[in-house]
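Below, in structure tokens: the form predicted alone, a single chain.
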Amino acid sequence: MEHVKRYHSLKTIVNGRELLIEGPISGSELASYRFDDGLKAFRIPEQQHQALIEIADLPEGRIIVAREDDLVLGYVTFLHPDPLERWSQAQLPDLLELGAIEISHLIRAGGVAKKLLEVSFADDAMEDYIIITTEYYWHWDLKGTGLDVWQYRKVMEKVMGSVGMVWMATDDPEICSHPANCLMAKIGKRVPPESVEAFDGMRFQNRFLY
């Protein structure tokens, strides 16, 4: 499968600060630029800076950000799940996953997160894949928001389903580990009838047996 990436971009004001919203970027670009040091939900920032770089040269990755001047202070990623997840078992080209979002403190509450799914879906190669997105309360700033875990799902969910993801049922045990957590998915217009049987393969592997 030829994975296509199209530049997409768009501009807002956020706290006074004016940001690009821009991508797919490559690995050099985004290696040109800074990144906040409140980016750490994942790791500490030099070393998700580096994971992004990493991943927007990949075949299929994806990383979009928004960035003031040179500075980047959101993103988001895509690409194909990780090899040790259930949704990599059925090894699909056509099956990327939202691996991770994140807005620094700067620039909270304006609008960020939607706007980076909004360039991200503009690429009409999106309507190739199933997206998904596997969200897990222990990943969720709750801390920083002051939302409990109930807020900080309905956030996400308002935030996912701006760009069309639904929310999905599955037995995949971490899911199933919270009532919390959720899996939330997009299946492109052209993705063929084999990868959404093959996904929903995936998202259930413990049917009883009467």
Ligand SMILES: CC(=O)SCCNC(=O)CCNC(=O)[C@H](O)C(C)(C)COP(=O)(O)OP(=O)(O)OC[C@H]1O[C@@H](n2cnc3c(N)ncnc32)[C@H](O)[C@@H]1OP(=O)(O)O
The other form holds:
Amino acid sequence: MEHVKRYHSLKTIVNGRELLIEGPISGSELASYRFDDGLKAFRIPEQQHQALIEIADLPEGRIIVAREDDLVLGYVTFLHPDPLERWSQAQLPDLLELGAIEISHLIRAGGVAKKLLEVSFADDAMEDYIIITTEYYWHWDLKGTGLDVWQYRKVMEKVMGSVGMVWMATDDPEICSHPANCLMAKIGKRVPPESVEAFDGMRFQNRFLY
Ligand SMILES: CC(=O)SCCNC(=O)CCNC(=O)[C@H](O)C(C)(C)COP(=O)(O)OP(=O)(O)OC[C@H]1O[C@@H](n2cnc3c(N)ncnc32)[C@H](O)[C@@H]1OP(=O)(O)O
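The form predicted in complex with the named molecule is what I need now, so please give it after the form predicted alone.
Now the full complex is given, and it begins with the chain already shown.
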């Protein structure tokens, strides 16, 4: 499968900061930007910056950023699922995982997460993919936001739902281990039925239990 990446962008102002939301961008572009210290939800900022640079250059990888001049203040990643996760079992070339979305405290609750996804899905190529995201409450910044798990889950549903990602059932043990965890997905218009069937097969692997 050819992974087509078409650049889109938009401008917005949050907390007096003029932001450019753009992508997919290349690894070398990302390397030329600074990375905000507050982007530390998944790894220390330097390591996360490096990880995103590598994802940007993967054939299927897509990084969309929110930046003020050359300072990255938010990002979202899309790539094939980790080989250790069940979502990679069928080796679907047209399945991408929204692996991480993070916005700096400096500009949170200003609509930037939703705008990152708006720019991500502005590319018609996204209609060729099943896009999934796995929501685990232990990845959430409950302390920083002061939200409880259900309030945070609501925020994630609003962010993901803004581009048509919907909750989907699964018997994945990690997801089922807490009721606030969930799988969300969007199946693109041009995804063939065989891929959807393979995805459904990965969602339910313990049918004999029911
Ligand atoms: C797959 C994964 O990556 S899971 C992990 C997700 N990432 C994290 O938890 C990292 C730390 N958190 C963050 O980076 C951010 O808080 C995010 C990504 C969760 C949200 O980003 P933001 O830019 O603040 O979200 P955005 O402003 O677009 O808000 C989306 C909706 O949630 C609401 N919202 C956002 N933050 C809050 C809050 N703290 N309290 C109440 N509502 C909130 C917004 O008002 C908006 O609601 P609306 O659709 O009714 O207008």
